[in-house]
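Below you'll find only one chain, the form predicted alone, shown as structure tokens.
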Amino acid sequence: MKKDFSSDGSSGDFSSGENISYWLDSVRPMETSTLEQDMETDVLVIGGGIAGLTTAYLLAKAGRIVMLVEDGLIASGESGRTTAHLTCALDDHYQQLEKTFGAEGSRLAAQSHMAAIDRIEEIVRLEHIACNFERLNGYLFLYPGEKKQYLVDELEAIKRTGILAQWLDEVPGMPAATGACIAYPRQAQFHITRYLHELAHVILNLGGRIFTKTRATDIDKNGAKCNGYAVHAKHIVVATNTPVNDLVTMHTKQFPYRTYVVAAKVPKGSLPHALWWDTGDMDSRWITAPYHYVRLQSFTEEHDLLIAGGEDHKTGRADEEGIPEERRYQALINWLKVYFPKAGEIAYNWSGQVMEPIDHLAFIGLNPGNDNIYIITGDSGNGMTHGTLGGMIVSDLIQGIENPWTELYSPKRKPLKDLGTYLSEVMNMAAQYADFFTEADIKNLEELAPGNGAIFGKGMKRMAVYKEENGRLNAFSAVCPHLGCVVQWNADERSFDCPCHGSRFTKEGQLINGPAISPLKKIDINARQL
């Protein structure tokens, strides 16, 4: 389903694109004062999604003063976009991670993801919060083609680390999948926008501040300047899904990709509540194994919904795939319908972006240089246990108090033992300002059809370049101006994307993700100047 703010100048408040996720569109957007005076606070947090709102909250119920800011509304960014699978059975397994963090690294990370699921839960009981959550088993099966000893050595592997998981021989929920599978007990799920709305209330009846379409810039040890007015902190939390307060550091230990969802109509009842994942696909030119995961949700009276979500890619190089942006849902779609043949109408599709650190595990702590600015970052596809994570981790290290999982999410380690995928990732970064030498997507503003948008160029020159359905052109600098990479068109979401670091803008030129803090440079161009 697609709504387009843009006719309001709302475009980016609502959501991070114009495919609009369901649980955007099954609540009332929640829109806060915006800041308009210079302001004092013990604790400034950044970003009013799952990391920062979880932040706020914990140190709100511990009587810290705390105030938070968010660019667009409540959930507006990569919270509102996921599919709100809350487990601990992680995306890149926990022989990957034994291998870079040891038997104690893995066992700290299933822990620690565990925890974060019972503190959801805990959450959602003391504070009344209605949001569908729900206890329910996980299902993890193989990827067609891979061997049954790669889920053999996965199952020891996850006992090592003391979860409790079993071996199926069929998957249950799934006839048209053949093989045995991994079973995970008491993984959960909910509704992500009900949850986070009603954490912000709680948080405002606790004394917190919070402020809406209020973007933060120029931050600082002191705090930052917020919609221009200054705001000053004694500890400064950036929860922005990417760091927008470091310019390169943290940029080159975590690498951007977007994600896919549809949500299919499957008659009520006909299908158990679960989770499913598959094992991925190794032999992907990404340093992530694309997977595909499913979950049900309550739908209607006679519908559920199966959303399923996979088909990832590098932002911004879908097409060196052959699969551009706006046909990786049927690709989905396909794939969904084989698995699940009860998969009906198509009732709602979107993606999102997820942030893969190098060695597999999220980034919260103090940032690097800083002993007051906090960051929470590096999702790995796990943005709900992640993002929940961080605001046990950093609201215990603002008060003092010990966590035994602060070493493992430190954003000053390095990626020693991953260090040939590291320069792999860091060289196909790099790759990307070649596109000043390669073709541009168009090089006459006449081939560009209305409701569409390209890179224009002449030479090195390039311009980010949309037209709008009555003819009139849009034209920007298409050099993002964070690190200088040309930003690439995303016909599905109908955004201009950095494949380097990640930024995002609208086809007005409009900041929506950072790390970049400004919009595209706007250029004043009509057909017969060029």
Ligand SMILES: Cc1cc2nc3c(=O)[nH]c(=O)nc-3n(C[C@H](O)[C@H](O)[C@H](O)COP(=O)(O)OP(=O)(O)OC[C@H]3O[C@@H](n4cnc5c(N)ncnc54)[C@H](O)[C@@H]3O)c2cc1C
Second form
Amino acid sequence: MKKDFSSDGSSGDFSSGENISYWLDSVRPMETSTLEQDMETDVLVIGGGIAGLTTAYLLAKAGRIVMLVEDGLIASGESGRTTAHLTCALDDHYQQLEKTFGAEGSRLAAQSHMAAIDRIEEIVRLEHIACNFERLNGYLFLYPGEKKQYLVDELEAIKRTGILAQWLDEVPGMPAATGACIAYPRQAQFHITRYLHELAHVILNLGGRIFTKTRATDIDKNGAKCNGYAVHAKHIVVATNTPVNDLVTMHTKQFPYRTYVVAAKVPKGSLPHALWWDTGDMDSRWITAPYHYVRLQSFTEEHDLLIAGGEDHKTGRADEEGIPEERRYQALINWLKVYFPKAGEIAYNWSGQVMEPIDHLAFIGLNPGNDNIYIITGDSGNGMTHGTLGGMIVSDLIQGIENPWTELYSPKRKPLKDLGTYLSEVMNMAAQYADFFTEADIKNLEELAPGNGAIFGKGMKRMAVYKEENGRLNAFSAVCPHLGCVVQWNADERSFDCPCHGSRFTKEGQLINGPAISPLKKIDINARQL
Ligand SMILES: Cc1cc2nc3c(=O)[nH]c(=O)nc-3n(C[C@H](O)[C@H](O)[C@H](O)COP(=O)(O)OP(=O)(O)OC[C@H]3O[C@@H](n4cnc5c(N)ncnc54)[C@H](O)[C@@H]3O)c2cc1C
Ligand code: FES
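Having seen the form predicted alone, the form predicted together with the named molecule:
The complete assembly is shown below, putting the previous chain first.
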């Protein structure tokens, strides 16, 4: 669901936002042909991110007939906006996972993410993929104000999973951080778009077919319509980040969050290659305890890029903390300069969306109610490994191979132990409907500066308006075509975002992200009495 931003000189149809990540900037976007006829296939994979491409690769490698459709270009979704830490240090922490899934579930989760990293390494080696894959240590340190006991408890919970983590009294590479950390061995990082583009080439070489700028609609047990053409398939894998085959069920089990990234130049070799994370702000108003995540990436002969992420908030709700989307980068830079004083000029900034599952683990497997439609979703801040695991589990399911993690990640599971969190998110979601009665962003259209968007008008007549640089107005119903919440203006990525389940629309009303499957309804503003 990509929009051709290039009409106004911005990012082109290869991204789900107007800010371009380092990964999308450093590798030419990969485009294949567009589907122009009806087709038959054994497996239809929908989505050209890490989840879809890994699934297609593993099945093609196993000799299955695979076809993948992607409505943008390869990696033009959230995979192109990631920071690509490959880790078993899951962002909701093992103390929490143990409470929800028990000691055995927590052990399986740790084991599965380590297996996903191993699988990526194996694919890189086997297919000779040049993507800067490197093994390194990860360090989890305390968010200011959090108690040391939290780290002590976390280390104990990790050790119970069998991971060989250890206590360090200082955080390597971070002299400004006071206190201890947990060190995780054999974590990894890579260059995501190099990896995915090469993976796509391998799929093609194995006889798989990939169609970009090809959108799947009308997904059912027989296949889907792809750009209007009928594609018949025995198995359908919906790897669209958030499922676009289901109107309600899965969307009550996960919640959309925005997360922000800055990439600062640092003198080459001045910091060790490692992954760093803080434990997150547990007093935050959001259920996710927003945390900071940092890594290095080789950049030029003189500089590495220090890539730092964080400052997350519920989609469409940044203002509730008094820090709108476009000001989140400065908060991140302020944090970075304290902990990494060598951080210099900011070379890139971008943001993206993660789907936070209610009980912290992704939903991978048969879509509830179907026996040949599979989904991979709910991957939170660990979507590189969750997406890879998605490919591993779903390809096993399709081939009838037993997989040790099928039950843990089953989309059918009922996360009763997290009822408190569930209710608070559902209440939060229900509260979004009150947006019909809250004050609009602007009272009259003259207030709107060129190049800006806003929500305008009252009740069911709420409009999402965008004023082009030449003063021309684009106006749409602000009612999200998914389940009717009011969209919000995101001045950072210049999109209209829905706080309920994360659908996003360009400033021209076009669909960027599901679960909505249609654009915002256009309003001929000049024909209306305003
Ligand atoms: C800023 C940021 C930092 C992150 N950092 C990390 C990290 O360090 N480590 C980590 O593990 N995870 C991280 N994540 C999470 C991770 O990047 C994502 O979870 C992961 O990339 C999702 O992959 P995916 O394949 O599920 O989805 P996507 O990459 O979004 O792919 C889905 C694709 O489906 C396509 N599509 C949608 N609908 C249709 C349709 N109807 N027809 C055809 N195609 C369709 C989309 O265009 C898209 O390209 C981060 C995420 C963000 C935003
Ligand atoms: S995404 Fe569900 S109502 Fe908007």
